[in-house]
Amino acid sequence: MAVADDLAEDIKRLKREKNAVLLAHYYVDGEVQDVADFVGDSLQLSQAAASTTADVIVFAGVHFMAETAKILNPTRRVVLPDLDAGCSLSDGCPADRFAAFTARHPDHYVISYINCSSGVKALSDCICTSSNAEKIVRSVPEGRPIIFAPDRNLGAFIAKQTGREMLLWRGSCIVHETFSEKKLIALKLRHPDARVVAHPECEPQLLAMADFIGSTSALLKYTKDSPAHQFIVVTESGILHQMRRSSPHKEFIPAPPDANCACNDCPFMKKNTLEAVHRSLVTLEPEITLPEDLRVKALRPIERMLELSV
């Protein structure tokens, strides 16, 4: 504990000295969230990155998030504590394959979930997050066909919500696709009064058992506002830290995956340790850089998303 406390204090000092801001996703470890200047979901972090005046942005998240911050802040230094903090959704949708896919459907409006590379963003008409995906899809005129990538589960959920048929890229999140339906049923039987809250990246059979479906920020708000005192949480376990802080008198039960463990952690998010964050502030490395032509192409659909999310 003393080592963690010392690191946390030194992180605060380094941020002051280097005019750095630390942005952290809800899925990173709680001790990193506690030293961050801003904690949020992908939309909130994009908005925070767009509005910061810091010279340095340290992004405790995954690679596509840090890339998004760089796209929005070309003159600022953007640092990712661990370059190996990737994303299965982004990895499963290479830009060259996606370019070939969209070329076969030139009449389609392309909406890409923010969990994708800058190359895929550059091929898109608009970016979305789980917080605003429904609003983005509804903004497309009726009759205009839509490609939705790369998450098939989020795309299917939004298609059901909006009644829009969409051509889906067949990608999925390694965390949200591995929750166990059988174990969730068992949890519900053991905790009959618990509300089930789930992220829309989950498989449809899991969503069918949820009392509330929403983005990480929406799940947090729901658990805070709900009169219920017990929740089964079907998303990455990092969000439980903020849920417990916001509602210390309530109980939060992480839904388990098929594997023999109690909760479902994203191995990429968990690379953002206090040690890695501290090291990145000392060295200002690894730095995220992008070719300017790619950055400009990727910026346009992100700006459209931010305009529609006001």
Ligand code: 13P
Second form
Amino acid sequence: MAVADDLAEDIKRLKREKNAVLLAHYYVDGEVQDVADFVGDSLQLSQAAASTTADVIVFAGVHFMAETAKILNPTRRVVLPDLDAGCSLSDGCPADRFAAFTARHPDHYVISYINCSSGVKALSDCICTSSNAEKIVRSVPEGRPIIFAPDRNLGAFIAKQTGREMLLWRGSCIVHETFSEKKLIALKLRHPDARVVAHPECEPQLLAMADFIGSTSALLKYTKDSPAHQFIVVTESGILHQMRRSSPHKEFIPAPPDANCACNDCPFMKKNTLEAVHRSLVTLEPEITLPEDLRVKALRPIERMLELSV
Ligand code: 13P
Ligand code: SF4
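Coords for the form predicted in complex with the named molecule, given the form predicted on its own:
Full assembly next; the chain just shown is listed first.
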């Protein structure tokens, strides 16, 4: 048996023995998705984390996701296979700078994308993900000014969809800003029948070329339901695994990054190797913890989001 198969089998055994649930985001490697109990987008994963009765949550994702799981379900042990699995959006919005920013606009309703630290969540009125951002923004009474953080591209996209003017924190995702407009135009010319699907973390000039824009789960559903046979996928490459599994007869072409690199792989998500997941199940480390007062402050805006998402 190959090493990967051995590891996958042992991960299954350890999950049973330790009463652990393995949650995986669509952007982690396919072999990790295949051994997970649940694979989903950011919203689905936080809902799964909130409702699990397992003793241990191993989160094959990034730090803010595991932290959100701990905030929502504090009596479980939450483990992130590699503590260095961060996120450029979260890192680009430190809580102290965000506190100074919101203090300058005390009349604004603060909506933060889930890709942020617990410190930033605690300073927010409501959290959103890419699958409910439009709904959350529309829930704010007309006339109330809004701060949207930390992703300027998602913010600009939602501002356009809703017609709401929003004060944007100017953060971005290093992966979604990597796609080349010129190369996408060339690819579309080579594949005139292909539908272009894109994540709203992409820059506006890329989104302008998309036939469909949505969260990872929405992109997956669109490719499944669409009668088209060929898709150009403008988001992190991990999603291709589930797209190919759900539509084996369709063709999925990853949009090219600007440089000759694998920059459409999120370096943080890819830290969740099979080996790292296995190690974390053996040791139940690294554990995610946070001070109780901070957890309680960060919980309120997440709960508001979950109430608005049903
Ligand atoms: P969604 O899966 O919620 O669309 O989020 C994408 C993402 O960037 C996660 O880091
Ligand atoms: Fe963060 Fe972008 Fe990686 Fe998602 S893909 S975890 S937004 S750096």
